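One chain follows as structure tokens, the form predicted on its own.
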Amino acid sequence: MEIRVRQKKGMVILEVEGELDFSNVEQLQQEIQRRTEEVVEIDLKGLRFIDSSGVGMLLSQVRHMYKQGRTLRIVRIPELIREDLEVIGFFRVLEVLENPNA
């Protein structure tokens, strides 16, 4: 997995390429946790595979940043990965966090 970091006005973008699985999930988690920006955007356009440890880590980081009053956005998810995430209810959890009255 390769992570490229780009700064943008008031936020940071982490571009993830390759595979996100149990062997490297900690690498992305540490990169997210060391960021201090209010908004961290994870761009998954270059992601080819994600396993349950990667999904769990992303949800955990979304919750963690939400509790801090910060935002973790996950964008440009490849269609094949998006379909798998929809099946396991990934987006329902994100929707609840985005709308606390849901």
Given for the second form:
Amino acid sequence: MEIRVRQKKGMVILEVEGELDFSNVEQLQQEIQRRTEEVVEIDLKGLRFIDSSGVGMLLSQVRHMYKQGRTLRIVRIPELIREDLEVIGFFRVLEVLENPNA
Amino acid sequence: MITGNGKILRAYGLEVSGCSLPAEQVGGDFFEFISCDERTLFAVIGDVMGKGFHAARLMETIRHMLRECIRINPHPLEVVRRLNKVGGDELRKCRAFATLCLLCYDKVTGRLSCVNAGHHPPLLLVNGKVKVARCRGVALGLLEDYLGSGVEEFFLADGDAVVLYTDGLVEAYGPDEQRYGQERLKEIVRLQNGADADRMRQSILSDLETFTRGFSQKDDVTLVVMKVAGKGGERGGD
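Alright, leaving the form predicted on its own aside, put up the form predicted together with the partner chain.
All chains and molecules follow, beginning with the one already shown.
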């Protein structure tokens, strides 16, 4: 997995490429936790594979930043990965976190 | 109660064949059949996030809680709701989650009730045609309340079959980086119309092997085939 960091006004974009799994999930988690910006965007356009450890980490980081009043945004998810995430209810969780009354 | 790997069960008018093939490390896949009363059998397949000892331990905890939840109130939706409450706390403490598909079969009416918590939906082979269950839900541990589409019901007749599987099967890659996928699985299941449950399971795995051509896989593959065998499948199996 490769992570490229791009700064934008008031936010940071982490471009993730390759495979995010049990073996390297800590690396991305640390990179997210290191950021102090109000908005952190994870760009998954170059992601080829994600396992459940990667999914779990992303959701726990979304939850963690939400509690801090910050935003972790996950964008440009490849279609096959989007389908896998839909099965486990990933987007339903994001929706509930964004709107606690949903 | 029948648990474990590589099982063939004949009970409740069903023939059931299941197996779990680990990838490189011990994972969190499981399947289980739980007797409820003389006419009701639960079949469960699940996948606890992660790999190794940690995932395997969490998986055992969830299985134990599942049996308890069925004992307390065997209504399928209540089982999953309760499991998400008690097991969800445990999973969240470990920053983990688990997917699970719970089937409840009534041998008298042939009714199959399905509740799904973030797992791949089962395939049903009914009258020689394959359909995909539509029930969806959020994986256990991701939210405090289980958010799912409720219970989906089917009525099965002799010869009909149900295929449960984990993501390791449909997400398996071949050397050309193509995925095995649900469409290929549906086609091989359709071609197995008339075969017994164990033959169906073996044919699916053999097709998977042909597809992956020895390419090393990242995830466990767990597969369970249940077939309505009528009187030939009455109690008396292992």
